[in-house]
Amino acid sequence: MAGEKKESTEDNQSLHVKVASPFRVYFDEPALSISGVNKTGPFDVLPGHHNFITLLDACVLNIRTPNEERKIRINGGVMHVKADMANVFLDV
């Protein structure tokens, strides 16, 4: 039983990340974390993060998945985090 609980907890150790502009989706998958930069500096969003919205500065978004690390260079955008979902809106 303890193993079953641990596995379900591990399933909750991801958040869904979507990075999109009005005409293109750059990333839309579960991830372990996403990192970016806003006016106060670099930050990370992990599973279980509180609700959060921020304006992103020009930076490289770093998205970690269990299999890879994806880097997406952006000129700025808006990030909204809620209920283990991180949505990044570009070109808005």
Second form
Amino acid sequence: MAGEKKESTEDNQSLHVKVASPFRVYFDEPALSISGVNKTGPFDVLPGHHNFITLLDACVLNIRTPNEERKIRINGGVMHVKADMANVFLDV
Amino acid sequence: MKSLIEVAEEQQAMQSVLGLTSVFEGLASMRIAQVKDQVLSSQHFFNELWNIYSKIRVNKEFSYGRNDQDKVIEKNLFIVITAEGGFSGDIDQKLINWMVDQYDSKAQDLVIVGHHGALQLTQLGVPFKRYFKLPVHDSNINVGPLINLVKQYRSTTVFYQTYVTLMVQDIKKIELHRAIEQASKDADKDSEIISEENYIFEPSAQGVASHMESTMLQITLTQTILDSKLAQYASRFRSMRSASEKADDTNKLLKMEYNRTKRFIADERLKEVVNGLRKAEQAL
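Previous: the form predicted on its own; requested now: the form predicted in complex with its partner chain:
Starting with the chain above, the whole complex follows.
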């Protein structure tokens, strides 16, 4: 996993996305982008995104990977983006 | 002396008790393993969240997810977590008595979780502000209503049962902010500061930090409830193990009694045959 993360930051074409709640990890893989909704509206995070922390509204997270598009319905949470790592902490 | 059929029936009933207690023992053991996994997983999540939070909230105290303008009740909130029903032994009683010794209605308000504790408080004539049922399930525990109360009070102390080992359970109290400090001690320490100079915040650093505080409070309270449930499962496991052992012993005694009764009946028949033969010989 660490090797994948390093690779993703080096080629700058993917970012590592992790979506977890306190009791379960829903997604933990490299992806091309992640989209969500916050108070200002829908937004996308792509590789190379600026450091970013946002509260998420209830929405469907859309994670695009080279092979598929994963949709995860959430009630809210916090997204932390730094150095091509997007961590989504879902609400309890 | 009991008849052979009576002993056989008793033995069969005891066999059922043995089977049932073994099943309950297995269930309790399985639940203990599940709850332990959940606590570990939530601790990892908490550490990751704390790691970010501590970089936003540099040199600021944990404010329970409150905004500056929120009014605070100048009292301490006591939350007591007890079992919902039977099989909990005397540990709830100990917990309630310990809490009541420290309770002063002028300085504290009381919230009780679990029907068993509520019943005991009512019997003791100690009034409580709110009562919540202990969650039946071990996952997706909704502590939102409790968090809303916690935010209104200056400080909160939680009284609960704690799991030491499978055979030992204890009672404990912890101030919620200390529980959060304790839980955060395993988080990575790193000197980076997250501010609006190096990050984009949505809606604001304060808003994000408050939300994180709420989430961490929820995790800590959930962990306390899980710890309490763990102790209850362990207590149930212990009771079932002891019941299972007793049933096994009784079953062995009944087996001996069954064999003894069977031998007695055979002996009686033999005696009758011998006596019959003797009488036949005398008659000749």
